[in-house]
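Here you get one chain, nothing else, as structure tokens; it is the form predicted on its own.
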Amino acid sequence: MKQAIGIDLGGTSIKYALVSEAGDVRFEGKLPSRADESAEAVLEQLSRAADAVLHSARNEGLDGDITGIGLGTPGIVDTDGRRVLGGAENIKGWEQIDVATPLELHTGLKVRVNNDANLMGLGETRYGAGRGCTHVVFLTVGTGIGGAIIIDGHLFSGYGGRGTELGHTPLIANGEQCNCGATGCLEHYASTSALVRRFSSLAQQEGLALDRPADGELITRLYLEGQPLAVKCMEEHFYYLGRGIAGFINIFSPQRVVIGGGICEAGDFYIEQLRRVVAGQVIPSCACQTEIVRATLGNRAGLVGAASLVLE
């Protein structure tokens, strides 16, 4: 059975594994990314990650089945799947850099590269909550909002690979400034960071005493307990995110919208509340064949999607 090395590069760590064409994961590991040092340091760590998988595979006689390496990275990647063009502010010097060639020279394996959120969406489509579908919109809700679009079974990235920044869809006219420099972005209003920022600000204004700093887990717990401020902030969160999802459904009419990120693991209520908001905002004829579901691969989605780049 064909195997591929999947690598998921983040600002803090690099996750890696050997993934089979059936989606089975072996030899998982994690290394510091050294993203705050230099691009050269990150490339070193990527080589170390590949070496770790190759060593384990050789010990079990699987190295001959490995067809290549798939790498997910923050930022915009060229259409050849080799060079990071920019947009990865959390990795020092990570722009206009050929990532594939050094890894190919080091390992002797072919390498394909794509944006990390794209590959999370691809992983969920191939092996997770979108399995069996050809048209999927994927959103991951966390510090920001990342996204991916699958059309006819393939990643859609826009001309030159510079599109599908779903979190930066303009949502609020004359809204607050987003980290991207624009105003009123979906990410600025509907991410977990936005939820925490809103709740913390209102809690301070109201003199609400908390036993620990606010985060998504605390706010969802308080919401389920019926705490009024948490309910207010979560309802705002569902409204903003639901409107964004409704817009994507109106445009793409996917078979499934898959929602990932830690906050959606809080319980079934999360997806149910999003469905409720979307139903009131979407064009019914666009949404009649669309399901909204929770992602199933968790932290493995990125590396499984990365491996699938070379397993297709």
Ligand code: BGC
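Given the form predicted on its own above, what does the protein look like in the form predicted in complex with ligand BGC?
Shown next is a single chain and nothing more.
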């Protein structure tokens, strides 16, 4: 059976595996991405990730079945030119760079590249929470907010593959500055980093003592315990994200909106609260065929979607 190496580059780590045509994942691993050093350091780590899979595949006699490498990266990707153009602020020097040729020269395998969230959305549609659907909107909520749009079963990326930066939809008029340079973006108000930033600053103002630095896990736990500041911040989070989702439903009227990212794994309440906000913000006729569901592939979605680029 055909196999491909799937690699998902993030600001902290690189996740990789061998993925079969049927979506089975083997030889899964993780390496630090060294994103705070340099683009060269990150490229080196990508080659190490590919080597790790190739080594295991050779040991099991599977290397002959490998059709190529699919790579997901944050940022705006020129998919034909296989270049990251920019927009990956959490990886040093990761702009105007050919990310595929060095990996291709190193491994001798063909390499295809796309935006990380696009590939997570593709992975979820083919093998996860969007399976069986032709029209899907996917959002990953983490340090940033990434998005993917699947129309008629195909990834929609805009002309020249430069679109679907759903996290950078303007949400708040006269809002605060986002990392992308614009103001008031959905990502700046509704990402997990935004939640942590807001909670930490209010906790400091109110003199709330915490036994460890706040993160998404701590805030969702305190929310479930009814801690008032966590409840306030989570309600704001649901409101911002829910409004963003309502907008995407009005535009695309998808069969499913799939929500991924670590924070949505906190419990069923997360999706339920989003559904509640969306119901109050969306045009009912646009939403009547749309379900909002949690992603099911966890942090494998990106690498599975990446591999599927070269398994088509």
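Rigid core (definition): largest C-alpha set, two forms, superposition within 1.5 Å. These numbers were taken from a predicted model, which means no experiment stands behind them. Residue numbers count along the first chain shown, from 1.
For the rigid-body turn between the two forms, the listed residue at the hinge is 122, chosen from 191, 122, 35, 198.
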